[in-house]
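We begin with a single chain expressed as structure tokens, specifically the form predicted on its own.
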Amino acid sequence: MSSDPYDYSLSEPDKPAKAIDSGLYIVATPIGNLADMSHRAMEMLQAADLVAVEDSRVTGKLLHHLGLKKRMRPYHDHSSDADRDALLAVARTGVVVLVSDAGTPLISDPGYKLVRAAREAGIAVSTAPGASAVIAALSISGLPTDRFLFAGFLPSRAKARADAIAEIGNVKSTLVFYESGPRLGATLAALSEQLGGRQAVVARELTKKFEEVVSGALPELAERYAAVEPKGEIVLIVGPPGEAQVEQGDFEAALKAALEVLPPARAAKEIAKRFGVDRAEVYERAMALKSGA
């Protein structure tokens, strides 16, 4: 028996694998550490006539540290109708399995057009389910998880990336987006802007060995991350609106002070921008304070 922890060696070379109805099948992949492969994934990959890869030398690597030898195809966001077809020929007597270079595919990429098409035509569609980089990032934040939205990556372009966030910003639900290093400073300080001062996490490199996971303010981590470019895959977190952290005394002494040089809707506005809470709640305390409650 080998010592290594992961040994994910599919039995003796010679047993065959073990059958599997043909169809398409959406399989999990490690988010890092291969430890997190399953065991039902590893029979699904063992199985597959085709495997449909974003990356074949991403999904070469793991298929070569599994033993097994696939015949892959790409299939990713510059794929044809006649990739598409391809693949769902294979699935109608074969098996295919669907990969992303890491995690659950479907998450922000185009397999969902893969799995409408199969299913309308009348091809069974199956799934392993396994580490995402999502609900990994949620567990983990300390953040509201009852409800989320994910938005996966923002926008480039600061006008666009504006309006996205505009668009999302008064729901009343935990933010989850995915990130880059080199776009992670100015996307902070976007969100940071125009959200104010809600409680966020920035969670990198989930389940490897330089695993890093920081919470704090919005402004607090753009500050952070301002000069600093951080490596590896990341999730970004934003709390919901009213989920800051909010020292009473210092939100009071604010709201006063705003509401003596300006009327309580667009006090009201500065002060939910600036301490994440929700605009509502605040101009409800500014019309109390004005009439002397």
Given for the second form:
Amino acid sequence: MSSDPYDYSLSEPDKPAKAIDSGLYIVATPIGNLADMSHRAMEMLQAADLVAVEDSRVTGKLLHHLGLKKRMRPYHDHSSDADRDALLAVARTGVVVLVSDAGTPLISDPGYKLVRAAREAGIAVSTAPGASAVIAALSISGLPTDRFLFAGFLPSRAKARADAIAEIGNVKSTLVFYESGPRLGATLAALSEQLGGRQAVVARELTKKFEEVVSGALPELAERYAAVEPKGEIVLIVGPPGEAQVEQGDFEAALKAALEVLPPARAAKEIAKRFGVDRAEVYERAMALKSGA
Ligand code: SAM
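Take the protein just shown as the form predicted on its own and give its structure as the form predicted together with ligand SAM.
First the chain shown before, then all remaining chains and molecules of the complex.
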């Protein structure tokens, strides 16, 4: 056994693989730190007759690191039925492992059609669960986690992105997005414009050397990242409507000021947007203020 505490290769790669029933195994791999590779994930890879991969260079490096040599076959969202059939033919009597470049397969990664086809064909499907950036980021964001909506990557085109934000903006859940450095500024600007002052978190390079978690209201973050394009991989989290850290005094003062110049519905709309809170609740408070409550 290696004495290096950071050597996560299988301690005895030549040892016969643990007997694992035939089927399709969805195996999570680390999102940055190789020490997050689970023991079961390693056992499943060791037992694999075939590893379905996004990129054989990326998975090849991981297998090499684990001291394993395995037959690999590319698998993508646009893989054909014939590609799936070929993988499932092996899974009927052997062990097929699906991995993605990093994290949990199928989460903004290929695999859903393969799992569906395996289930329809009566082939056992099981998993070695593990790292996924969405869960890792949520768990350290400090934003509510009881209800969250994972929306993957927003579209890059402004109109499609605005439509997607409008579609989910009022859902009473924390929103989670995957994002890239070059697009972050534009995405934050659009979110700030449409969702107002909601609290948000930019979680970058999780589990890696330059891990960073920055929180603030959407307009603050939009300003910060308009000026600097961050490097690395990013999860962007936006708190639910009404969860903004609103100072009650500021809110009341702003609403009263708005009511002096605008009708209640318009005032409620403006203030709800500015403070990132629910419009109906603001309207209710506006009507109460109007009636002298
Ligand atoms: N299947 C993966 C998972 O379970 O997290 C996600 C794959 S998706 C193609 C890749 C995106 O996940 C990146 O663009 C980034 O938004 C996010 N991501 C992956 N690793 C990350 C990390 N270490 N820190 C922050 N975000 C990460």
